[in-house]
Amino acid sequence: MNSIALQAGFKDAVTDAQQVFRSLLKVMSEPGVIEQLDQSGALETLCPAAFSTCLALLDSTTRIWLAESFNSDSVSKNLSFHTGCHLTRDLSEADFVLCRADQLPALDQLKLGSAEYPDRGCTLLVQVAQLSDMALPGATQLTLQGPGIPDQRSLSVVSLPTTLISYLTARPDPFPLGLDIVLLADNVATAIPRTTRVEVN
């Protein structure tokens, strides 16, 4: 039976993971703002930012979906070693689901949370081609606005999914209820939570 190989997480666990959870409270709090997260290296498929991420927010209390991309035994075993989260393919039940852009599950399958608990959705972790405040070749222009934004923010997108683009300039859930997703690419992420209002340049 073939074992497994641990990889190293956080260097410094706790500090470290302070960091990166300040600079995901930052991206939430103000969307579009994009923060540096290289507090890990790859896991496998996984670029630093989503590795580091996972490491920062999960933990024995949650439930996480891997789209295929990323549903190996070593990232498996990997978070929950690092994390104690649980795995769920329930996509109903999750609480967090992580994704490339390419595989984007069902979107209306994913919990919302509810008026009394909107913070019970679910959080959406989308690895996209590359993010930027500058417009990239290829990208989806998006324009932001909303709680956190002054006036408004700009935000360049390499392989964005057209789904995804769709879901977030509908906005189909009635407020409070909705998804909050993270971007994340290479060393770095960025947020565009359930009170921001997107438009397409």
Contents of the next structure:
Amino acid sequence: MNSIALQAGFKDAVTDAQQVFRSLLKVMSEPGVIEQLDQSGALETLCPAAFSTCLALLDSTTRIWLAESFNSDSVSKNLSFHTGCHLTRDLSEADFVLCRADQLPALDQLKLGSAEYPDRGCTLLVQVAQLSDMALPGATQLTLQGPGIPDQRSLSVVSLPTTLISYLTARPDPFPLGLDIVLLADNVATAIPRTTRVEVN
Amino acid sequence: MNPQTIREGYNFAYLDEQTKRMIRRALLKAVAIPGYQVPFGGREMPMPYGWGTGGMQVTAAVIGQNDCLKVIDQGADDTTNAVSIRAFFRDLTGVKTTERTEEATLIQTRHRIPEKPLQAGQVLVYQVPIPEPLRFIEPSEVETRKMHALEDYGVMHIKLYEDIAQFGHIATAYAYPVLVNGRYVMDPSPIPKFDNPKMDNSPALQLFGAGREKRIYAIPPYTDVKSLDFEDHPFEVQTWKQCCAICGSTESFLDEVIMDDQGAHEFICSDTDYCRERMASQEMPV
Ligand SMILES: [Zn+2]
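With the form predicted on its own done, generate the form predicted together with its partner chain in the same format.
Below is the entire complex, every chain and molecule, led by the chain shown above.
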């Protein structure tokens, strides 16, 4: 039997979790704003922002679906150890879906909740190559509008998958349904909740 | 933060980490669906309902070492309710507290929005007694959920219109219903309708916690919040013929106070910080 190395999580579980949450609250309520998120290190291929988000939000009452490249013994054991979360292979029951940009699952399989309980929809965590509020070379340049945004806000994402771009511009699930998306790159994060209208420049 | 001041043997901000996480996940969904009431598995707080346990749970899940906390009740920092809640969080977190609106990063409130315009980065937490604006007409949660899902808000307009038929104007003066982001009808908690316009496109984040019914809802910054009205009876805020007897303000929400047992009365600002600051600036030598 191979032993799996346990990695350090938060240094100060209470303070770090609170700070990560405040950053996530900031980006979810002000879409496209980029916040530093590096209260933990990386976990294998999970960037610090992705691992920190998992540590802050997951516990034994949540189910997470991991895309193939993240679904190693080491990642799953570490996530279980630190958070007690349940790993599921059933996309339709996952509260959180965590994937790399090039391994997006079929978005129409994700949990949406209902018109009466739209909060029961899945939160999609996508690890991308780079995020910036300035135009990055080779990036997808997005213009965001909606709640949390005075007028409009620019967001530049390297390696944003085309299926996600089409989802965001088409918004196939009419509000109040929809996916809330957190984009994570290295040690920063932003969010595009279901209320945000997205245009590709 | 001064760790010396934190009461020993308690969790930071009283709640255990699992409860905070659950409230935090609910808050993230609440800001993603502005005005929609997210159910959450609330915990008991060491204070009775009516003391703002919903607001306290939200504050406990949000507050961090770097925050500066202000607590107001009816606009005042010095009522028993405000003093108790402020002391509770100071003792269980060690954070700085303030009475000055502009110094606070986190403001917990009952029944008022500060007069001084809120700024980007500030978080306002409302204590909510009854989160469901349709409850007066429909006691069943299943039915009110359905009405929100279908945007079936006719009854709300009928209620306001009955006011007009009876009084010639919309008599609802507190907890005046609003439409958030053009979609959800929301109860702004029992603030005076005077404060409703402050919710619209505020740069601050507004969070609402109802303890007894265990509901959380939110208005992100820069979000449209419209008070319900009719074309021929547009929404109007309260006005006063008097000005504040202390600072002379004609722009603030005034409380009527009885001065003596002959029944003499005066009007003074309900926002004590606002009134005090106006007085201080008037006393300054020119
Ligand atoms: Zn005054």
